[in-house]
Partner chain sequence: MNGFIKWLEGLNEKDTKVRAVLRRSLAFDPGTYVPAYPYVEPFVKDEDNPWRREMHYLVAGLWAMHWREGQKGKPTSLGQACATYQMASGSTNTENRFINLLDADPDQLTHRLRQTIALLKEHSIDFDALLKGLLYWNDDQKRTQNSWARDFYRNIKHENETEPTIKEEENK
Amino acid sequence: MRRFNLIEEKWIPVRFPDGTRDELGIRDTLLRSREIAAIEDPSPLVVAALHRFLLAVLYRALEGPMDIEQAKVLFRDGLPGEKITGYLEKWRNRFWLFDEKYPFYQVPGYEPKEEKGKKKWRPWIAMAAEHNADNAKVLFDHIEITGAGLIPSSKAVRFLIACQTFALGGGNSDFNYTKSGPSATSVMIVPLGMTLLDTLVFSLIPENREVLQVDIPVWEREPDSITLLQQGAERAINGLADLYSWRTRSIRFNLHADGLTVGELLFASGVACSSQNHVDPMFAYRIDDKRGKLPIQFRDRGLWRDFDSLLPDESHLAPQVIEHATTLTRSERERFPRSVIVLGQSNNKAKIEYWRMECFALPEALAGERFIRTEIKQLLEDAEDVQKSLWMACRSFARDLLSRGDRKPTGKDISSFMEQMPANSWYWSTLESNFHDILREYTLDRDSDAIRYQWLKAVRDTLKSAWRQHSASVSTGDAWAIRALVKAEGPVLRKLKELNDEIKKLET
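Please give only the structure of this chain, in the form predicted together with the partner chain.
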């Protein structure tokens, strides 16, 4: 019984330039990509995974791009409709969400275990990071674990794709220990064009002919056998289409009797990835002294503080998609991506801490010859350096307030005291909005000194206000608090003076 073909059924959530929204199938999404503004879903994980899924389809349908020339043709002429339609028609049988032989992205023949004469299915929430599941709790989600109900097929397939991209490792399953998806823990970067067409072409990094030939996505493969999966399948990545459609989990939906909705599924480990150091075009990298090249991940601190890592320079650690977008738009600057979205999840020992989508203006000056990365890195370093003085002042305050004379507080006491002081987090959150303004200032003709001048003034004012607020909150305390306060302010005052001098220099 075949149901819900992803090529025509409506399941990809899109927004049009006039603000209207709709859901489309794969074919319409790709063929109408010029009319579509963006893919939008409440879940950042779904948005990221859908982009990657569509890119995998494109690599196969277009059999390319193999080099930058082909990529430029795509950018100029748009996506060739016949190729896409032809490809989808050829593989039509592999895009049924429900099918005996080839259920899309699922494992056919995966049968539920029987317990006490009853087949043991799991509720659909097992695959949805955004909802409470039996082993993960989400704040403000009120879906009941035992009564999750039914979801339409369109929603089920979106969760399915997001889960295959972002599933985290850990825990036992019906088959084996589970491992994280090859790209599950890093930040994904997508430069946004004016239309979905541009967005997709920006991320369609050329792949060489040899790689393309063996780069087979999950739907073109024969489904992995249950025996193999039970033993703990593992293999290397063959190419981007393969990577973007990795089978991280073995899932099988149980179609509800109404033939439209899904309430239950089977969920177990999938195929582990044995590729070491694979390069994902949507990742930004950094060099770690000990462990070498590592992808950027979401941390406690805001990603904007590492924004320079998204910008290309000679180290080639920036996301390839940004470099590619910059190259493509060099001759057509009005199509330069105005913004870039950064999506992903933060995890701690296979527990999801949060998932997030952030949007940044992409400095227009990237399209020129300037080393914007160096300039922006300098600005961020300025901010870090200035914050050190605030941090030192706060630490000194905490230490002196706790010591009240001769007692020597422990480092832990000081740190926990500092955690409840709002000054540092206020400093960063205030500067963040200034940083977004600064990024918009980076036009081709804007002088970098003028931008730094504006930035340093913002940094100085933020430092000043952060300390003023802290002072105001404690200056009415007892003499020990006042003592701690006035003893602490030295580093801040020195830094303010330094900043004033620097700003004055830039003024002239």
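Can you return the structure of this protein in the form predicted on its own rather than the form predicted together with the partner chain?
Single chain only below; no partners, no other molecules.
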């Protein structure tokens, strides 16, 4: 019994330029991509996964691009409707969400175990990182683990694709030990065009002919057998369509009796990735002294403090999608991506700590000939260096305040005291808004010294305000606190003098 074909059914959430929203099938999303502003969903994980899924469809439907010239033709002329329609019609039978032989992205023949004469299904929340599940607890989510209810098929397929992209490893399943998806723990970058057409073409990185021939997405493959999955399936990545549709988990939906909704599913390990050091075009990389080239991940600080890693230069560590978008728009600068979104999750081993989407202006200067990565890295290093003076002052204050009498505070005591001081967190949060403004200053004709002058003034004023606020908070304290404050302000005053001297040089 077939139900819910993803080609025509409405399930991809889109926003149009006039602000209206709708859900579309694969065919309408791609054929009307020039009319659509963006893909939007409350979950950043769903947004990232849907972009990757649509790119996988395009690689197969277009059989390319194989080089930059083909990519430029797509950017100039748009997506060829006949090729897309023909491809989707050819593989129509593989896009049924419910089908006995080829259920989309699921494992046919995967049957539930029986316990006490009852088949053991799991609630649908097992695949949704945004909701409570057996091994995950989400604050403010009120869905009951044992009574999650039903969700429409359109929502189920969105969670299914996001789960296959972002599932984390840890623990044994019905089949085997579960491993993370090949791209599950890194930050994904998507340059946004004025329309969805531009956004997709920006990320359609050329693949050579040999790779394209073996780059098979999950829906074109014969389903992995239960026996193979139980033995621990593992293979290498063959290309981007393969990577963007990796089967990280073995899932099978149990269609509710109404024929429209899903309440239960089966959930086990999928196919492990054996590729080492594969390059994902949506990732930014850094060089680790011991481990070599590593993708950027979300940390306990805002990604803006690592923003230079998103910008191209001769090291080629930036996301390929940014370099590709810059190349495509060099002859049509009015279509240069004005913003970029970074999406993903932070994890501690097998536990998700948070998921996030951040949006940045993409500096227009990238469309020119000069590399601005070095310039922006210098601005961020300026901010880090100045913050060290604030940190030293706060540490001095904490140490002296805790050293009443004969007490000698430990390093842990001092660190704990500093954690409740708002000065450092206020410094970074205030500078973040200034940094977003600075990115917009990087136009094609703006002088870099003028931008640095503006930035250093913002950093100086932020440092001064952070220390002033801290001073005001202890000004009504006892003599011991006042004495500790006066002794602590040396590093801040010295840094303010250095900044004033630097700013004065840039004024001349």
